[in-house]
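The chain below stands alone and is given in structure tokens; this is the form predicted on its own.
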Amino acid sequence: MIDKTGPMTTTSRGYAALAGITAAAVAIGAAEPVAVLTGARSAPLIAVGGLVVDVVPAPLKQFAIAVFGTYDKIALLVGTAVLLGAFAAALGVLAARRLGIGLAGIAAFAALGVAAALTRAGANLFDALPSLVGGALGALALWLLLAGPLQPQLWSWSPAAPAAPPVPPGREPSPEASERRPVEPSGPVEPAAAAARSAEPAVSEARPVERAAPEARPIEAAVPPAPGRDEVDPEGRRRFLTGVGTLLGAAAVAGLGGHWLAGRRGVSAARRAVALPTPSAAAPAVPAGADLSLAQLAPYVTPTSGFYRIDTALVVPQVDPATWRLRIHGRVRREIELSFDDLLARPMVERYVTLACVSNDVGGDLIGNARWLGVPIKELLDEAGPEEGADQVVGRSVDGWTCGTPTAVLRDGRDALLAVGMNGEPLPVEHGFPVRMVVPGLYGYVSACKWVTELELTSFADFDAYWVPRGWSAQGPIKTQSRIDAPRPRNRLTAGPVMVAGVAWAQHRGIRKVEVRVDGGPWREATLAPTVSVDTWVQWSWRWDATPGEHTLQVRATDADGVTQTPQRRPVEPDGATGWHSVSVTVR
């Protein structure tokens, strides 16, 4: 008789938790093939993760970027999966007592996935399907493992006590005999045993206590142990584990298969087929000596594979250039819509531009310099004709992300581009293929819209872009900054000449001077390498005659406007970090 009010053993809890985790894996894995049809963003794990990105407080986001850097999205997905696994394990233990609790928990998670998917930009009712299908199959898996044909025996049970055999007439024990012999074996007694027993001498009142245990053993052995009291029944265990293995294997095949199919539906082939036009205005040649080629020093031109990536997209949008459209609308005199071919047919310019993320802390590496090919945004805006008071251009990504750029900045003659190429190739998919914005002198959160599909003319008074309600400034001009790349923190150096080197930047203003000092001593001017333009960073170097001991190096830059970067250390919120970068080293 199963008693679900009894205690579960540690082994039983482990099996119940495994059932919950398996059900969650089935739900997630089954949703992936469905998401191939509805879009990767509708998969429950991605949809919920995207919702987390949108609602998590800005300080926590910055903490994730500071700790994980460009791997912040992987960390978020792994963390979400771990939390889901813990939730599923607890749900499995609860469901072993009451299955309805487990089914309700799966339904709640499916509802969360549906809500998260339907609230994403451009969502439709079909985006709810992955969570619904995954939730239904996850609930079925939980039932099979805990209540259906695959269930093991998880609970202690109490068998009915066997009835005592009838005592033959005349054999009823006297009260005195009962006191002396509190336990008698049941059933017939062999004659030889009876004779041996009758030959035994009388015992004192204390001795029956010593003999009671041996005589009681046959009775204890006659009572079967309770299956489930210490471990799961072996047959049930085999059935359960076989079911778990089958379900987990099916979930893995479905999940990996869905991921593979999604990759097959990607736009890598379409990107390879793009032939970039020859620019009507090529980028100036990189002057000799612009790259000092020193160990540990960032190269003047950042390789595409090493260019930083910070955005809110948990899955990289796959935008087919054949169906891509750019709409320029809002407070304009003439609305414009362009296809990708229309954009490629326009005169293109090529420029070196250094981009920086507002989340880049002092001395950080969320910055890179590349050669971009694109159409000047100014020309498009001039054709559209912004109305009076339209002081903001809202770039909108295919996934709904927005950034607000001052209209005046996009029309002041700087090389603000709708870029289609990066370092001589079509844009990488993760960097905005087929089209993105590149604007010198502004942090990316207000200018560098990837996978851009709209430019809407509005005003700062009428619309707040994505990061503004989350505590960041509406406008983000890049601050003058510098960084020491060589030597690195905690390097052990040999006394004598040491080359100290790094980079400095003040896009669209340029760098006039870089200075270095040791242990708070006098500032020494570094040598600036040549550079392409004021829109890129510049490498610098300084020869230091190092002496033995512990030393601290500091650097500061002065831009072309004569403004020297402040020593006051401030965090990245709300519009970029400030302070001098310092490096501590040991000289022997």
Ligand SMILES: Nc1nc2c(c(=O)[nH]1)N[C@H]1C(S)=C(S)[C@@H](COP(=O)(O)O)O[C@H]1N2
Second form
Amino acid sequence: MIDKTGPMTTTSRGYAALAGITAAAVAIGAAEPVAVLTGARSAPLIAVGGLVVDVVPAPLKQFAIAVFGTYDKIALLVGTAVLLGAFAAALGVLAARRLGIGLAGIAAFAALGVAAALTRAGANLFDALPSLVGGALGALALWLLLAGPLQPQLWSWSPAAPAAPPVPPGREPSPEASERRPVEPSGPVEPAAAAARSAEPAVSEARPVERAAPEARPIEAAVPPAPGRDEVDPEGRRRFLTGVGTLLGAAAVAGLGGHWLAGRRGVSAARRAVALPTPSAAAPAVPAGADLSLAQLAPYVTPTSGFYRIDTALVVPQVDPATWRLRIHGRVRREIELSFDDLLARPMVERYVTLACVSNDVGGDLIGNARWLGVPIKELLDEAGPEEGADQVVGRSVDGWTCGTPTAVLRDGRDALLAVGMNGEPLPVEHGFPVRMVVPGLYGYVSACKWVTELELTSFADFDAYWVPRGWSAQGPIKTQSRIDAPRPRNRLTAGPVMVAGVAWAQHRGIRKVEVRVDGGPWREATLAPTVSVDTWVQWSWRWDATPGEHTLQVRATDADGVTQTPQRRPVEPDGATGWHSVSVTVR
Ligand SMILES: Nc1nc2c(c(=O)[nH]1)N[C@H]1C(S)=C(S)[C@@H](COP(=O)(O)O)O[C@H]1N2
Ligand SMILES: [Mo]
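For comparison with the form predicted on its own, please write out the form predicted in complex with the ligand.
Entire complex below, previous chain first.
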């Protein structure tokens, strides 16, 4: 072997990095169709991303939600891909020196992929295959490009170490080779290395990697490299770059093709085929005037397409309603198992409920109001008969995510639903198709299990749901909050009457009063629009006689229990933000 201990030229390093990135792309691309064929739940990138989602500290996740909102997952995947690319490039450079390091690196990544896949909920051994096949093909690609037939033969090594390329006895490097040193673009190269790349046939024999395109050598020999450029065997370079292009193309075809196939395995057709039953108890009509229809104000009913989405799922679980089952078990007198048809056959109620995320900061938009169709959870629990002390119902999603809801809350008569419909349509896949939980008055992380497949009766003492060990409170009643939607921060307004408006919510308690003040002045009572029930938010408005200058508007709500929002600003962790929303504007 050539000694590969000295510094590489920038160009060589670039080629090596490219080889590393290509090998990584081959590994990831190849894994996609394997994931489809073996029925593995997710390809390695997604599995590793999922592992990251589960293990990153809660504050970091909170940061991601705060910065990227609903796009936090795209950010995570892009970030993972960028990091992976950087790793792969570095690995390529190391592998150019010592292929074993590169292969070990790929093996380590494959092992990570296997570990991630096998620790996902409901994993089986087939889930390891995409990572294994991807890793093997990635290793093959790396070998082809760096040590096999596709290697560019342009590595510039310094033989500073004793293990210089063996030079046949009596054939010392030619003086010209040494004289060429100054033309090396990235620093001096020791004579032997330069000689190894020189045209001297005698020295060329010393290169163990010498093999392909011998016919190119005489040409190279005849044309000494131009000053400032790397000495690259053009034939070798072409072969290498063609190899890189072919491998990248194959990786892209495999990756995108696999992705497309995976999409076809989705449940959108099954979703379209669902015929929702007519509710036996229809939702109350939205009273006239509930929606003030102001340009900047959130509509009373949130359109499904604009409804916030928060979950830990990097790929949306595709749950076939034909095979879906709900098991109600644990500390119950009678275990219950239901199919989707069983569920649809039961009397359904339709209700407006405003869902809110605990990660919704003051003034945030991780909240939405929709019309949900579903079966009251209370009826199912009554049939199952929770045992004494079973104070927690754990909702479990097909992907293993869990939330813990107080049994008492689910049985106190509020409209806690196993929902199948949202705004008159089957649940969108990303909002939990075919069945999710909706519980008025509790943050989503303790109540709104999407893709739900189990309700397990247990106790809070015996089980911590997903977010609890990650630092969030086991109990998550929604805090009374209010938000100014109009005007928006930094809006430029003209002096005179300005409509200040927003929403306020205190689900399952109801809003009694909303007050607004300007620049810390006296609180003024806003007008509350009518609302469907205490389980939804309410719009409010207040006419402000705006005077020229910079002004800050503030809002606070009082719930039906008479409790007014505290001004104390608290972060969303561990159980929801507090504080007053304020908006600063300029009036001319
Ligand atoms: N399976 C599953 N269900 C879940 C979650 C999740 O991560 N996985 N997140 C919960 C959280 S934190 C919230 S706020 C709501 C959001 O519901 P949406 O995405 O339909 O708005 O879903 C809840 N249900
Ligand atoms: Mo949430």
